[in-house]
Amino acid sequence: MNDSKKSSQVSGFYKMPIKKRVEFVKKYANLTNEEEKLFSSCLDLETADRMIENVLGTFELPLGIAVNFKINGKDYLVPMTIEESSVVAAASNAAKIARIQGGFTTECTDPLMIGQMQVVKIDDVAKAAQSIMNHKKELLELANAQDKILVKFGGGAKDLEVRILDSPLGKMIVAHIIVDVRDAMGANAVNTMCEALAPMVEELTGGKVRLKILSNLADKRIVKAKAVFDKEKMGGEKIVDAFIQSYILASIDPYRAATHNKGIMNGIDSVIIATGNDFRAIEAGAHAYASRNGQYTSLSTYYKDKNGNLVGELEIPMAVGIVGGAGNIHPKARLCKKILGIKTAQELAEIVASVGLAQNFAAVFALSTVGIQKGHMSLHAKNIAVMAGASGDLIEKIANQLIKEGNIKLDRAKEIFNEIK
C-alpha cells in the first residue's frame, strides 16, 4: 500500500473478527505471510534462552493495535502490548477525537544520553573538578575512540559536565559525559565510554572512580507531544471545563499525580514493550522527571485554546532505540517496528509520547464524565464471564447481560451462567 494512501482511521475495528484485523494490518504494513504467522506464534525457547538466564518457557501478553493515530501529518497503526482492559480502545478513541483538529504534533531533541562517573576520596574537589574540565578535549577524544562507528554516523561524545555533591561521606565529584547515541537506546555505548575514561579521570583527580554507568534520567533526550481535542466531540465547553478541573488536581497533588501519570505510562509502556525497548528505564526516567522541581507532579498539561477546545501537551524523557537490544532479537518486536514503519529512534519517541498523551486524555475524560469504571468494567465483563465458567458464545451473552444490569461482578456472572445451563 502506498504510504500516501495509508489511513489509520478505521471504524469498528474492535468489531472485526481477529482474522479480519490481521488481514487489515497485513495489507497496511505490507507484511509477508511469514510475518503474518508471528501474530499467533510464541517466542521460541532457543531465542528466549539467549535473551535471559535460567529460561523455563515464555509468558505471553496480548498484542493489540491502536487505530486512528495521525502524528505530524502521517498515519500510524500503533502496536500495544498490555494486559489491562480498555487501554487500546481508549487510546484509539482519543486519537479519533484529536484527529478532528489535525492529530498530534511532536518535537524531539537530539538523542543525548548521560553517562555518570562518580569520583570519591578526593583531597581537593574544586581543583580536581577543574582538572577534569581542563582536559575535556582529550577525554572526549578518548570516549569517541571507543565507538568509531557511532561517530561515523554523527553520534558520539559531545560534551562533558562536572558536578560537586555533598554526601554523608563528604564531597564527591560526579562527571557527566553527554553522548549522542543516534538510533540506539545507548546504554552499552555510554557504559563502555565511562569505563574507558575512568583511569584517566582517576589520574587527573587523584581520586577513585566508583560508579561508571548511564543515567536513566535522560533529561537531555526530551520528546514533546501536543494535540487539540475538539470541544464538540467531547460534549461541549462545560465538559472541557470539567476536564481541566480534574487535571488541575494532578498538577498540585502528588497523590493524584501518581495515578494521573500511571495513565500516561499505560500508553507509553504498551508501545515500549511491543517494540522491545526497556520500559523500566522509561518509567524510572519519567517519574524522576516529574519530580525535577522538588515535588512530584503531572507530566502533562491541559488548557483551553481561543475557540474553547482542549489543548493537551506532554513532555517526557524518552530513551528508546530501534537498533540493538531485545528489539532486534524478538520476532514480534521486529514485526511491530515494521507495522509502525519507523525510520529513526526519534520517530519512535514521538509516536510513544503521542500514545501516552492520548491515553492520559482518555482516562481523565472518562473520570471527568462517566467515571472510569463504566468504560473499564464494561470491557472487563468478558473476563468476568470467563472466570464464571463461560466459553464460546456464552462469554458475549453473559458479558452483555452484566453490562445491561450494571452489575459486573463474579457472583452475578455465575448466577447467569447457571441459569443458562
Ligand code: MEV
Contents of the next structure:
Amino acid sequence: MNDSKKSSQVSGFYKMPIKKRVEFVKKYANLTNEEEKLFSSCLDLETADRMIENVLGTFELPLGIAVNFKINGKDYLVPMTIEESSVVAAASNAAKIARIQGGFTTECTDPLMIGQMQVVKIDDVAKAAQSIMNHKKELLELANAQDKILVKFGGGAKDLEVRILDSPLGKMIVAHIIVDVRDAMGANAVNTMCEALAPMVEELTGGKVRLKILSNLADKRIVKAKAVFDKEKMGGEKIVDAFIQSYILASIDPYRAATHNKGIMNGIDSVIIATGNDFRAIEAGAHAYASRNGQYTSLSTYYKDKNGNLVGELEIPMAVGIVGGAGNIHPKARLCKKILGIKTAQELAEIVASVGLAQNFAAVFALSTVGIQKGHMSLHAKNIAVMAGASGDLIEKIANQLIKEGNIKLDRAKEIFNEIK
Ligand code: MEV
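Can I get the form predicted in complex with the ligand as well, since the one above is the form predicted on its own?
Full complex below, order starting with the chain above.
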C-alpha cells in the first residue's frame, strides 16, 4: 500500500475476528507470509537462551494494535503489548477524537544521552573540575575513538559538563559526557565511553573514578506531543471543564500525579515493550523527570483553547532505539517496528509520546465522566463467562447477560451457562 494512501482509521476493528485483523495489518504494513505467521508463534527457546540467563521457557503477553493514530500528518497502526484490558481500546478512542482536530503534533530534541563519571578522593575539587574542562577536547576525542561508526552516522560525544556535589563523604565531582546516540537507545555506547575515559579523568583530577554509567534521567533527550481534543466529541464544554478539574489534582498532588502518570505509562510501556525497548529505563526517566522541579507532578498539562476545545501536552524523556538490543533480536519486536514503518529512533519517540498522551486523555476523560469500571467490565465479564465453562458464541451471550444484570459474578455466570448450554 502506498504510504500516503494509508489510513489507520478503522471503525469496529475490535469487532473483527483475529484473522481479519491480521489480514488488515498484513496488507497495511506489506507483511510477508513469514511475518504474518509470527503473530501466532512464540519466541524460540534458542533465541530466548541468548537473551537472558537460566532460561526455562518464554512468557507470552497479548499483542494488540491501536488504530486511528495520526501523528504529524502521518497515519500509524500502533502495536501495543500489555496485560491490562481497556488500554488498547482507550488509546484507539482517544486517537479517534484527536483526529478530528488534526491528530497529534510532536517535536523532539537530538537523541542526546548523558554518561556519568563519579570522581571521589579529590583534594581540590574546584581545581580538578577545571582540569577536566581544560581537557574537554581530548576527552571528547578519546570518547569518539570508542565508536567510529556512531561518529560516521553523525553521532558521538558532543559535550562535557562537570558538577561538584556535596555528600556525606565529602565533596565529589560528577563529570557528564553528552553523547548523540542517533538511532540506538545508547546505553552500550555511553557506558563504553565512560569506562574508556576513566583513566584519563583520574589522571586529570588525581582522584578515583568510581561509577561509570549512563543516567536514565535522559533530560537532554526530550519528546513533546500535543493534541487538541474536540469539545463537541467530548460532550460539550462542561465536560472539558470537568476534565480540567480532574487534571489539576495531578498537577498539585503527588498521590494523584503517580496514578495519572501511571496512565501515561500504560500507553508508553506497551509500545516500548512491543518494539523491544527497555521499559525500566523509560519508567525511571519519566518519574525522575516528573520530579525535576522539586515536587513530583503530572508529566502532562491540559488547558482550553480559545474555541473551548481541550489541549493536551506531554513532555517526557524518551531513550528509545530502533537498532541494537532486544529490538533487533526479538522477531516480534522487528515485526512491530515494520508495522510502525519507522525510520528513526526520534520517529519512534514521537509515536510513543503520542500514545502516552492519548492514553492519559482517555483515562482522565473516563474518570471525569463515567468512571473507568464500565470500560473494564466487558472483557472482565467475558473472562468470567469462560471461567464458568463457556466457549464460542456462548462467551459473548453470557457476558452480555451479566453486564445487563449488573452482576458480573462467577456463580451467576455458571447459572446462566447451565440454563442456556
Ligand atoms: C489504570 O491502569 C490507570 C488509571 O488509574 C490512570 C488514571 O487514573 O489516570 C486509570
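Just so we're clear, the structure is a prediction, and the values are computed from it rather than from any experiment. We call the rigid core whatever largest set of C-alpha positions still superposes within 1.5 Å between the two forms. Numbering follows the first chain given and starts at 1.
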| message | Rigid core aligned, does the Cα position of V25 differ by 2 Å or more between these two forms? | response | no
| Comparing between these two forms on the rigid core: C-alpha of L410 shifted by 2 Å or more? | yes
